[in-house]
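Just one chain follows, in the form predicted alone, and it is written as structure tokens.
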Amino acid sequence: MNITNDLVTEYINHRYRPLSSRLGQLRQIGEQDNVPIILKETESFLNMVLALKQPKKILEVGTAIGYSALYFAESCKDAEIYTIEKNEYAARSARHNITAAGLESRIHSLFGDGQEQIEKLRDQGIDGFDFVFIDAAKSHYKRFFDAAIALCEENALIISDNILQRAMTVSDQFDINGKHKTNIKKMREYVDYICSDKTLDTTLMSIGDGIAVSIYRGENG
């Protein structure tokens, strides 16, 4: 993946175990059919951070299958989850798997696009988001973390996955064909953003495809 040798990442992945029959038969439908679900390492970190968090509400953008919502909701059993999927396709099998595993009432599944989404709960009265994850389109980060970030509470945690695009953030180099020069970009612009906030605490790591985790100070840092 160009961001840890092959043989360490596969020798952390022989120790994952997946919380459930459930999520492991989930992982292997979305592995085989290439569905951007989150990798097992990133998982693996995961499970530290929310059991040290005890989230108890999540806003989550990029549903896709609903893997990483069902995973949140086994995980933090209190926790109330918003997700949210542009893909027409992909939001009606997240709504399939989650209505299948009987946790409707506490994933609530949105359609449509992140930041317009966002906007529409706070209209209604949503807010006090204590973790927000963000795994959707990466030339538009920024705007999903700036409507995030007004509906979270002080010390809501963020974490933005992805970041390092098989390390194609990193360098050009490794965008050998040229065809993801806007994200790289973008992504580029997004992550120098987080880090100089001044209401932010960021750090950034090589875990998976490259996480940001953020710490919200509040609006006076």
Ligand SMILES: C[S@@+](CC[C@H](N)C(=O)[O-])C[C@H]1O[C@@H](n2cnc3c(N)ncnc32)[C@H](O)[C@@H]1O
Contents of the next structure:
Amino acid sequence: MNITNDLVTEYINHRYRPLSSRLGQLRQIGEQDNVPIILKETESFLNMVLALKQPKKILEVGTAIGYSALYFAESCKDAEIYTIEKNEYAARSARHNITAAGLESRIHSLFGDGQEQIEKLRDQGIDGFDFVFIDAAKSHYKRFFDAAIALCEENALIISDNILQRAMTVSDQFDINGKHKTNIKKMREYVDYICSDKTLDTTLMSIGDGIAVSIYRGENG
Ligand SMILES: C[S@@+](CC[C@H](N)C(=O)[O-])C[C@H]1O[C@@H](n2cnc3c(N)ncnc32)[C@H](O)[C@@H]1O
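Can I get the form predicted in complex with the named molecule as well, since the one above is the form predicted alone?
Let's see the whole complex now, leading with the same chain.
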């Protein structure tokens, strides 16, 4: 189920405008091929957050075909972006799309597991991220988060997408066939974790499929 009323979502999305024709086309391709790129309402929310934050160094876990990475690059003209994708085919498509957009000097597309690739960045001395977008395997958010936060500067924003998982995080009644028990349990643990961590100010929002916005207040909170 959608976590907001379908008519409300339709009303809001009717007013959505893509940032560029390139992004509009890529969204269409993603939707045709059933690639789970960020929802329009999530993107609209990010427009505001990115305009306020103006991040310079962005880390993303979950590239898919590169839609959100390209969106970050287009909306934050000075930002350098590191994006990680575990699926080889998707990573290859993302690189193709990033190169076609001429943005390969600003978007570093990394192939592999999110945590492992973040730890490789750490080993290379790459840190100072001020914006993190977590949008990959839902039951692994905690390990992506822990690896990423170690490379973040104070006041970094960490956005976790799909935290409500079509409301299944809220109640088991929405897991109709009981197929998502593990994912639900892990997501609930993750939400509790980021909401109780004293080094973070976390706000949960029912936008798109649910978003957590965490501000990292530094090691001493
Ligand atoms: C929701 S899609 C990402 C969509 C993308 N952020 C966008 O909006 O355009 C999630 C992606 O995470 C990838 N993924 C799954 N597990 C992963 C992992 N352990 N490390 C990195 N990527 C992973 C999947 O292959 C999938 O392409």
